[in-house]
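Taking the form predicted alone, here's one chain by itself in structure tokens.
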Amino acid sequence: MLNTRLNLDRIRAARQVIDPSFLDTPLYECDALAGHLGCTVSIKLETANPVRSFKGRGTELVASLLADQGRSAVVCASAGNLGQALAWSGRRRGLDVTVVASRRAPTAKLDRIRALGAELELVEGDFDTAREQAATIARQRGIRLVEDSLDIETCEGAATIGLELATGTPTFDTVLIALGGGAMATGVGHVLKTLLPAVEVICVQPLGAPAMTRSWHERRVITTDSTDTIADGVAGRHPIPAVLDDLLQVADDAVLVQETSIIAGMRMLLEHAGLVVEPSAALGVAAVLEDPDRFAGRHVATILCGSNVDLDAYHRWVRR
């Protein structure tokens, strides 16, 4: 029995008050991937929904509760992705959505958080610096803070994606899954342990972002002062005790890519799966790069989390 902060009755529960648009993403195998990578992939497809992230399905959580409780207005910080899920989610329940980001996140997400009718507020620095800032406006207006990774509705509605890989028609023997602050990783790994428990659960960080991944290794909080990578969606310093708490549980390894994996991630999603995904979204990818011997001849399915991506700077590092 898992001992985390995550419940399978409620993700099954969960899938009643999402939105469709985000339920049931497509999961193939790609051969094509597989013939250049030397293991069979199967790509669970997350970008194919209004926001082209999986972070609706933890943001329709939080909208719909706050909704019933007659509540108005909420604020988060975000990188970019949760911004846009939460914008979504809560102009369709007439919330009114501040969402805090660093002035370096992509413009393609900020343009896209505006035309969603939220309230932009950018901060210099990053985004730890914005989470500080949301906190302080949430005190200020007497308004919901939303924490992603931290409030449980993050979690098990990003832990949906598991209930769909455990019943999906390819069977594999590891998942690969992006990690930043936790909420996909814990979710999705909680499902996959309760109900495919020899599936192995490895989580991916860039080798510039890496205070999650020493963290779950030193079974500790571990905080870097800065981070450097493309990975934007993945970029936190702090990571939040009672996430570390439940990753341990779940994660069977946490391994750290570099920049070039990445970006070389990247180029055959969109040489061979014809996939134009954001640096996150290509952690999976970029882990089997570094590592071919450990995947040789397994069945490896990858979450491919987001495909919100400046063109500029993608096709800048696509055609290096």
The other form holds:
2 protein chains.
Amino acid sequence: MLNTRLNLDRIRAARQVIDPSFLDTPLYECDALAGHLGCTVSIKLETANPVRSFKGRGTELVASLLADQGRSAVVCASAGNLGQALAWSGRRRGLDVTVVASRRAPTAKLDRIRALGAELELVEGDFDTAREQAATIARQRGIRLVEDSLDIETCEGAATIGLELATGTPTFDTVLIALGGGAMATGVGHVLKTLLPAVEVICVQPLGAPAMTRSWHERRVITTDSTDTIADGVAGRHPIPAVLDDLLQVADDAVLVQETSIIAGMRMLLEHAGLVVEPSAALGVAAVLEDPDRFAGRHVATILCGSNVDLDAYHRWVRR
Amino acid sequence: MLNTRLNLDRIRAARQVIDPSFLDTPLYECDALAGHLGCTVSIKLETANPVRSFKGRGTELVASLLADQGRSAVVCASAGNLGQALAWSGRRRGLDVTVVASRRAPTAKLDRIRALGAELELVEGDFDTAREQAATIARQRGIRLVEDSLDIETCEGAATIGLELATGTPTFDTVLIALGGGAMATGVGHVLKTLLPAVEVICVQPLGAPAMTRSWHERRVITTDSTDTIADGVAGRHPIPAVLDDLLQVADDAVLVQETSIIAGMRMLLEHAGLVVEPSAALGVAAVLEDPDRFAGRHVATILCGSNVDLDAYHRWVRR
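For comparison with the form predicted alone, provide the form predicted in complex with another copy of the chain.
Let's see the whole complex now, leading with the same chain.
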């Protein structure tokens, strides 16, 4: 019996709150990728929705709760995708949304946050600097701070992906999940370990942003001084203890991959699946590329978690 | 009351036969596109499935019927997408699939037809030459010929897209549908005109392959001697009379667009929606680009019908 902060009944109930455009996303076997990866590959596509990432699942829960409570404003720190999603969910419910992000976040993400009507505050420094600033704003203004991965709605929203993976009679052996703050990994992992305990849950993080993966292996929070990865969506330095506790219960492994593998993964998804994804979404394919023997002949599902990418950088990466 | 060859009860029943990976595809408003097109834009995405086009909806019906009849082989002519889809649906049911295609079809499509285990026969000439050769093979071998748009399964399979568009309380005023042989346009049009008669159905075809559009306007079959368009998926010269009869009942208009608009449409879908599509799938956006006043302030839905594209050509087209 799992003893995480998550609850399956609440996760099931979340489907009633989340806008349908974020739910029941495509899940399909991609033959063309399989030939190149040496294993059966199923894609769970989280990019074909109004904010081009899975984060809307969580922000729909957060914004709905705030609206029910009569709150009028909310602030979050974001690497870019949470901010877009919260702006989208908040706008529909009349909430004033403030997003704090690093000035170094992809322009595509920052522009969309503004376009969706949120107030965008940029900080020097990285995502963890933005987290501190968002907390300050929340205190000063007396408004709700949404903390990705810590706030249970962000985890349980993401967990609805797990419900969809567990529908029907899935045949996959392994699910590969991008690991950043841990909302998606703990959410999906919780559902899979509850409903499909035989399915292996493997988290994948860039070697250049390894804090949560190292923490998982050492079973205690390990922080890093800096990050160095193109996978901006998962580049945190300070794992949250409660999230690590959950992750320790639901993940079978956590692996680190190199930048060259992330790029190769993005290129393969474009060439063989016709999909543009951001670097974080290629982590699963990167993990297979780095350890083909481990996955040979198996059926692997990977969640393509976002497609918000600066196209100039993308073209540089995928160009042969 | 419509008097087409299509039947709504059969279309509803088709959902039970079609593999779920082709059904309930994403449908969402794309804010980022709206800003550039001057109208609300909803995307119906038919590319996130095992064959990267909507054609699987129809071939699932065809192949299922043949398997029920104990048939073991089938042949079709294809511009590329039907062949892939029939190969996919046939393989799962133990059918020998032969696909006849033009040697000029995109390499990406031809390679995938072979990879899916079909026998591929290439002809000099274009799609209509391939149609003649497929008919000859069917006669010689005594096997079923699948004729796209003529065979009712291809229309009613595509028509399931219409059921999904009509689910819930859709707010769109207009649906823009790529027009080639007419399976998708008559299928989706039939359902929309039955369930949502107030929604305008506009077919879009390239100026370089205008046979069906001209036929629709003149209310009789007009053929052309040649085609000249990058939208290979819709480049036919010989409209089928029965399909034209149906189209006359379900379409409110049929418009022609220029190649430069198709390319601009593909580029916008990449830049503002993160979606790689083949030229045929950009016809709807192209129609808005060519006549912005017609669509200003309206809510337009467009079906992105396929993403099988040679990447080298694609990059040439979308490069700025």
